[in-house]
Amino acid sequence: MRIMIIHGPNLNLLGEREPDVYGNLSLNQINEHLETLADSLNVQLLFFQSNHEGAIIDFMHQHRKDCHGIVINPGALTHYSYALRDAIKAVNLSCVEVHLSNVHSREPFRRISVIRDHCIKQISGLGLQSYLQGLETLVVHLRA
């Protein structure tokens, strides 16, 4: 089983950017933790990060037939990207939306997710555990 792990805009700055909100782990460290979990779940991961909406959509389209699901932290695209919403629907893969911070306790605009309806679950506010639970949730769902 192969899973896309997609990190959206500004996540390349994790560890530097607002550590009080997003934590001290870098994106590479998060990916390393995901790889460790993936090994124990016997799944392969395909990582991608971009600050560009179209690049994320192109990546999803490109890998829709060689992957079984998606764990995505769309960053700010969560709140307004109908193009990303349509892409998730179009690739027809199970998807889990994750966020490091608790989007429901932050600014009102962050509580809106235009992609949530096309995801099997949204997990937020758990830091690294949001990603790890997202991957585990997706694998359990796909194996059911």
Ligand code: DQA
Contents of the next structure:
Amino acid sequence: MRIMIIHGPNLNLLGEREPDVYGNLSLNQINEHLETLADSLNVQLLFFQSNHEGAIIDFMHQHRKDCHGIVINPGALTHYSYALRDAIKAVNLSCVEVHLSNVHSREPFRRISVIRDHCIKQISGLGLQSYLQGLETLVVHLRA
Ligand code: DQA
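Next block: the form predicted in complex with the named molecule, after the form predicted on its own:
Next comes the full complex, and the chain you just saw is listed first.
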């Protein structure tokens, strides 16, 4: 089983970006933790980060036939990208939406997710654990 792990805009700066909100782990460290979990679940991961909406959509299109699902932290695209919403529907893969911070306890605009109803679950506010639970949830769903 192969899973895309997609990180959206500004997540390349994790570790230095607002650590009080997003924690101290770098994106590489998060990916390493995901890789360790993936090994124990016996699944393969394909990692991607971009600050560009179109590049994320291109990546999803490119790998739609060789992956079984998607864990995505779309960053701010979550809140307004209908193109990303359409892409999740278009590739027809199970998707879990994850956020490091609690998007429900911050500015009101962050409570809106335009992709949520195309995802099997939204996990938010647990830092690294949001990603790990996201991967586990997706794998359990795909194996069911
Ligand atoms: C985020 C929350 C978003 O509102 C924000 O724009 C991000 C990161 C999170 O992981 O908490 O870039 O998705």
